[in-house]
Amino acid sequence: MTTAPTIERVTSGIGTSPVRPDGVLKLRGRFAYASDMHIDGMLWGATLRSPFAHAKIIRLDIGPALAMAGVHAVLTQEDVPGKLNFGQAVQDQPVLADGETQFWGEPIAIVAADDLKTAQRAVAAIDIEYEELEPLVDSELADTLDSVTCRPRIRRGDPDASGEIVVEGYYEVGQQDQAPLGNEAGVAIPDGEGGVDLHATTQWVHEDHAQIYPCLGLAPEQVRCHPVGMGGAFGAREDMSMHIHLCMLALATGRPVKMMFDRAEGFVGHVHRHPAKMWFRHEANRDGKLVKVEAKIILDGGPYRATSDVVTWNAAYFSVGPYVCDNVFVDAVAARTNNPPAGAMRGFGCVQSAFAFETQMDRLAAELQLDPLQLRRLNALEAGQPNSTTGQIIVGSLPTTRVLDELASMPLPPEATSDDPRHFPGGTGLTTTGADIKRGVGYGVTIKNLAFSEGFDDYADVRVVLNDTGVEVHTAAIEVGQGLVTVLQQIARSVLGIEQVNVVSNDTSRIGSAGSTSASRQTQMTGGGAYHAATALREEILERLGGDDLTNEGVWSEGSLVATLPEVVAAGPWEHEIRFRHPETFPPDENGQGDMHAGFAVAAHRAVVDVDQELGLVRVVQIDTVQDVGRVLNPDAAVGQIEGGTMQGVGLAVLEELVLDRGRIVNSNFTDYLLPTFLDAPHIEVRFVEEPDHWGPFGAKGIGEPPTISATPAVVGAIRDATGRALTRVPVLPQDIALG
């Protein structure tokens, strides 16, 4: 029998904020991102893309490109050696368009040349003729035409139930881009034996691998996908972009091939957040208790399935929010259109629903003449109660009331007294004076599932090794900048009592899947795997060597050193691998009912904004936020995740939207696609509610997604409070606010 690990034995275990191993490199500009990769003798790849959202290809002649000096390959759909289509859930997206294009920017042909300029000139030399077709760009029309990929349906309670107070509204969410600062990039290297090694931006190397090798007509072991340095993802890299193309070009030429999208091509090359059109109806009693919620949610998924089904189900599952309601009836739709492809983005369907249901809660509070936070507290969902949409009893922690009470206790900022124009809406543009500014306060509260749901076999393979370099944690989990590597080190240190821990990123041939870096899952899944593998290794060491504790010095028994750490290592080998799974989940029944989710987290935001209503300008002054985190493993990283997520929510509220013209993106650059900058950033105050959960390591929960979800309705609610405008669409534009 061994003693439980004592985390205080190490100085940089859980509960601390150690220096990140990638931090100094990134600060000094020396970190190797995917776009920095270079191999002697490599070629460059480029892509011919459709200039229309929907078109027939009348003629395609690659001869002029092939004839150019320095061009080594020009490939089309006819050159795909294996399966012609790929996709996560359903393989419905062509590797290269064949006969007809379904979205603006769809790949048609790929080129490999000596250098990037030559590759781009070769793309331009391809002789192609199109017949433009009328694109389907209206998601509501697509619903009417039954051009959809799925229709989630929630039926719970009594359809005849009614409340005395009724509010209903129609809401829209524009298409937000993940806008990671790191470019999509990759290098494919042929192995000389018919196989290939791929190093490309991704959030899930094993899922990429499962889609790539069938399209290449190769055996699984002939393709190896490697993690690479990433400059953000937020869902943009969960679906593939250049991956199969790189491998095709490398195999066709027998040379390494590199691709790197510039900013404009990046906007075309990855999926985006689903734009939404939603109708909601809330009914409540005069005491403020919710009686019934009805909703119709239409998400625009673009032409291919990608992850639209699960995103749309999530929008339905969390259409009531963290509130108790016994009667819920929701119809959701994933529309199939010729708009840009949509897929995963931080918040995964919950963002769209939360904007609608939180606006409804504000409207209901106004009708009842209740404080908005009081109404939310009155209806708060807690552990042990059934989820309002699915009926699932909440197991583990869900301290919704504590989160709301903590938020209510945070002080509001003082009224502005400075004459500094940087503190006014419009900033140094000197557009206003203090006398024209109105201040508003708004709230946003959300619930989000953690990890994959609906019976998906969600697991993470982790291997922990003790050798003469210290402890190694082997995983294929992708570090996208969120600090996963640091947290894995902290977990292993705390369990094993050894400071020296390195995280080794393995390719698909060396370890099993860690799942996707998405769904707020990696801390609990790969972190959970590291915890259990390290615990098993520790117990094995102590059992074999007859000790009761393990530290940096070695094995101890009753306060005496039994074996030094070098002696422990010499007594090895010491290695333990585990496949960690979260609590079992199940698919929904025909009414969307059942135990679909492994766990939940709640978050709440309060936004304070100043508005110049004459010009429609907004300054977000302060955002206070409280989040249910289970247990904080790394305080600085947790604050950083919440601050970053909050700013993405601010961006959706007042700035970010892809503007489309017949399915064509007209603002595919960082000049016209407006991201919040440091000058737009409010003061953000973060607090945690720690109530350990039932399956995360040390009781921790995932953190990354909830702040993005509830920040948007809080900011818009504050603008609404300042102006009295209905504001039923995001992003809120100046013309939505301005008087006139």
The other form holds:
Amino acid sequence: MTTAPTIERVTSGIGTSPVRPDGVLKLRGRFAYASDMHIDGMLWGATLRSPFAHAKIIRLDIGPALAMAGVHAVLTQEDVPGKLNFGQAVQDQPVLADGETQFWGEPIAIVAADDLKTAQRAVAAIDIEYEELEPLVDSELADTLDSVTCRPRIRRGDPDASGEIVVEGYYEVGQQDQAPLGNEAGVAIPDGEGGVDLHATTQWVHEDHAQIYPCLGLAPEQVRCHPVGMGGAFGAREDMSMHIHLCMLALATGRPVKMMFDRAEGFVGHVHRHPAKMWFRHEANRDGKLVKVEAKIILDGGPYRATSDVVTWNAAYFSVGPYVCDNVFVDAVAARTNNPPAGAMRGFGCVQSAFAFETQMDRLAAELQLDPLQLRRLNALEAGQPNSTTGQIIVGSLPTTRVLDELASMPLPPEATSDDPRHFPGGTGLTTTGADIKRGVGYGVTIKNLAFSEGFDDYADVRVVLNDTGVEVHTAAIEVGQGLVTVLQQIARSVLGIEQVNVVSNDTSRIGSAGSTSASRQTQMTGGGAYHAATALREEILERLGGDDLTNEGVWSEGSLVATLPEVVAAGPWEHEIRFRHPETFPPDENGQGDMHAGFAVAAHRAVVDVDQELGLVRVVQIDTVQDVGRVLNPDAAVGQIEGGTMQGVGLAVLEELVLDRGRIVNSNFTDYLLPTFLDAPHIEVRFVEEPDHWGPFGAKGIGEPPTISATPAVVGAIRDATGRALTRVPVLPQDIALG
Amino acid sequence: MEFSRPASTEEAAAIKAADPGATILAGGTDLMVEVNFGHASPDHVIGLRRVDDLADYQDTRIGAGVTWARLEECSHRALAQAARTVGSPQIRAAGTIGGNIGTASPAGDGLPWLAAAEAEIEVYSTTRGTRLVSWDQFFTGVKQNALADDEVITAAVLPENVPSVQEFAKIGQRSAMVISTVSACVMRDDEGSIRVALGAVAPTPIRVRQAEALVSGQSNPSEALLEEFARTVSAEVKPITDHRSTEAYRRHASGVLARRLLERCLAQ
Ligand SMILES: Cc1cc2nc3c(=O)[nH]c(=O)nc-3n(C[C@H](O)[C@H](O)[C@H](O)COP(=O)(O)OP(=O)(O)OC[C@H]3O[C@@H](n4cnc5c(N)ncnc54)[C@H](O)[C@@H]3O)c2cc1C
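Other form of same protein, the form predicted in complex with the partner chain, not the form predicted alone:
After this comes the whole thing, all chains and molecules, with the earlier chain placed first.
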């Protein structure tokens, strides 16, 4: 009944890259991150953490700490007011250790004091004695001992099928950290009536809320979780860190309490990516077609469940890649160990599998003497076909072949580099000159599910309001830095035709859940909610005021203005709230088969590296990448996500790993946990393939995770191409290249 | 915490003599890391920023307070190369060579050059005045040196004849802002004598004398000799395995790096 806006279009709608509302503040250093929060009269909290990966607590006396001047509370597991455990799907992690510690850095006691130094001294004053126990740190041994939290199983096709060519390999992925630059921080404020308001780093306030109030022994409405200024997350904040502790201290002292992890504590205070040990066997025919894929995937989840089961299922679901194969047999394991707890991180299980299956594809191409991209094209999985692992018919778009063709069409960088040492392996260290360099090219391709899967009731509540300040988009979705606030503005502008849009970030008491800022889902989910709520509001307005178009000027009918925008506002209130859900998904059957996923995206990378083989030094020269994004809503933000995601994959390929010694992290700082610097960052060329998806706003897909997944195998493939080394473990270290 | 800000070396040494437990602060780029990690909690800090004479640079006497940013521009080629590899622009603007010497880390990037140049470390105390300690007497172990409690490092003093043919290189796992896994400095004097010093492969910076002897005086060594040189370097260093690298890699890379630098020196 209504037409699309025709008279005056908005200038900062979808397809543009408007200035972010938080951009200038962040550039000027004026943005308030969680760690900047301050409230007069607040106390500081600190945490006593286990110095052993596995130990029995044989004596714990908080007396000496409590007796110190300036100390207001010292709490242990005995003081947890409600449920003793927390966790996402399964609550198996103690709020504070109860008699035994299961990982290095596990919280045992918490302190609130007048200032941070006093709180830290009080922590040190707690009288505690441990009996160190043997930690279980080998995930393969954990599998053998059946110390596991789940065993996803995929059985599809004929187990006796066989191909003419067989490629078999064992692969490992080290433990990567999300390393968000903004550390964990939070403030809990007692409300004076027995309840508490929590402002702490998070990716999903409603999930935090659901886990917190039972542990506090409070009614749901007595706890409110508020969004805060976030300096990144990448999955690290999908599980809670200090949240319940802060609330306990605030309730115990009746004062606001702040906690802030320093870098070292941040590394132990949040979950990390699962390290993986994987065995893969691919069988193919001489024509290059995959016949059978078998895999065993062991992910190390650490002592508690967190999201391990879902991550491990995901590793199994995406263990073949965007390729057609009728016979797939996968056994995956989420091992329970005394290593650091693992949970969500960008790519969510696919990262580990993709390193293995893409290496296998390269080896297969080598056996068949096929161009690596050609082999992938031969097997490309497209919309309408069954996913190799689960049999789910791919709904929505999946332009795998177009993505591969686009990548093939991108120009390679020139062979000759400059003589600027910054462009050589080893950089300003002057280790390497042109004569020492070998160049290599490698590919990585992946498929990733978008939003939550497996029958989870995945929704986003959004309220769109028009009032005299303009349009307001209300949500509890967390902006972690990815640009959600900008894209929500753009969506509302494009739908409503009104330029002035504010995104209002709500706590848990003011609006329903937006779901997690993870799984590449917020642009699709909260963006989808904003799209549908704004569309409904536009229709309500046009219907009530008898118009056929809405713009910045007001309501129009057949080309003439029938109500100015202030008149429209005055005819309000205008408000529309919806609960947006993506297409229904279902849990897997006993063979891991079914319609588990709401949508998919494909990404492909080509990496060009220069390697100084004798010293094992690598410079990633250029990465070209093509991503299936459905529809680009904000080109700058999309490029930003893809460049950033790619760099996180480069980091895993050649630098980033938490080094463990009997479950203890020995490099929990930025001196030794090496993130790529600007000098390590290659030139990155990004192209999009736009084939609208079936449910995202304007056909958009999530874009955050895929680039991280396929960048890693591309870089390692390129190093292999240059050196001939097998390189079956990431990160690839200089000694792996130099010494083999 | 007490904070003293002396205006001269004399005054700094007097404060240090009166309170030998006090901690000297130059650029703070090592010290503050120690403080932040809780490894150091000084209760008396002596800040050197105002001691102008310490920041004096001469080709034969480099004041302890000279920053890496200044050294990047200096006439000693390999020292400038080493300076360029230190941290980031911010670190190079603040960090000093005196601090590098004071910390005496095996991975201190200024130290291989001092070893190859056969520098002496000049220290000063109010009671004993100026004392010169040769580099190999000064660095005594991992983060240990021969500085007495009442002394201040005043300069690195160099012989007149530091070879002008000199090359430095450093291996780190990434291209910038990284602690050395191996660093090396090679010098060749007018007589063709070769000096080879390495960092991060022993408790202190070391010279590999057998390897030096192999190639000294050889202006056009054979491939076989160069290989033997690299092998000898690898055998002479005393690296460890830690979370940054392995003993095997450090040995291997020491030989490769020394050989490359030697070839660069011979090509000049
Ligand atoms: C991010 C970062 C990157 C870094 N990268 C590198 C690198 O690439 N290579 C490298 O070698 N180092 C590096 N460092 C370490 C550091 O920057 C250097 O060692 C630097 O030279 C220290 O100098 P400073 O003036 O800051 O020393 P300070 O921290 O002020 O002092 C260091 C020590 O020396 C003592 N000291 C200083 N001056 C004197 C004096 N005149 N007399 C007596 N004692 C003295 C101090 O008491 C202290 O024990 C890095 C540090 C950081 C934080």
